[in-house]
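Read the single chain below, which is given as structure tokens and is the form predicted alone.
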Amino acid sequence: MSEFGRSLRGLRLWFAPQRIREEGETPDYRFSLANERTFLAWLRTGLALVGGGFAVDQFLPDLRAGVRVGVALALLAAGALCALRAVNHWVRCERAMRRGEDLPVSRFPALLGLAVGLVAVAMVLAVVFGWTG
């Protein structure tokens, strides 16, 4: 199966997770539940980022409009990506466990950490230098 075919099948499993049982063998339930807890942790992270985006937009009206909107949009986009990544990672891990393969690796945690770090630096600069509009 091509990479595109695997990606399309993975996307279908987002909306029909019962079909994942067609692959491999049922893993130890503890591993499936740990996979689900990781999924929920990524969702919580996504919700926190969305909340942070709204907070920056609503509660920092003194920031220059471009800075405020830019930081808010960056946090909202990171939250959306985090939620989408949570589902994709859950499906990929569940399939790997059922097939007895190594768990998938991703650069997403490093990219998300860098993005949150950049937003934090921007907010520190805004607070220290008082970028008000």
The other form holds:
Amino acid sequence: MSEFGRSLRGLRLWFAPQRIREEGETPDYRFSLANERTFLAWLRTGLALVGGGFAVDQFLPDLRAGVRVGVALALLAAGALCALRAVNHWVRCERAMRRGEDLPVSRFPALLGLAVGLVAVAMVLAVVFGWTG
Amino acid sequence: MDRVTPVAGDEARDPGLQPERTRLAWRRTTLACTVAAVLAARQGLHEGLSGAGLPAAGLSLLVWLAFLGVAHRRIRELGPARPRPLGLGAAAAAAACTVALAAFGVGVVL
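So the form predicted alone is up there; where is the form predicted in complex with the partner chain?
So here's everything in the complex, that chain up top.
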């Protein structure tokens, strides 16, 4: 199944939380807590991206308006996506642990890394070519 | 406040201190949320106190308080030596705070 399809299946669990508890058996509480910490780490990543979006808009007034708004919007959208995906991945990991399956793999970290790299390159270009003012 | 003395009958504490580490993770995340909310409030005030500025700042304060509430409840739940797993409601609420700040940011930036 495609990653999108698997994500959709995970999304259905959002609205039926009791179904997670019904499946399989309760894993060792330490594994659940580790999963929770991973979820929180992703949430912090999302919050950092959102904060970065605000910071770009507030602290780079010399940047040309279009570039500034574009980069800010990209960071804000990435932050929101990161938070939503954090819940989804947490649910899928929890379910996999209950069923004794392998943990889900994801290409999201790679995509996020590429996106952050692109933003960084855009900022370098903005400085080098003086897209300011 | 979150130092809960183990109730009689509780099993020995996990030597890996998993509940403790999870509590600290919630604290770090609260800190990250505080920074994002402060930046959001600053953005609102930046637009000027008249018009949309003040309600915007109030909104980010509300989001921050909501996150604080979720984190506080979870930290209290992590007191016993064998805490229950995180509930879906708390996870979704914590993520919703991030999404709300981002949506608020999109509204202000545009």
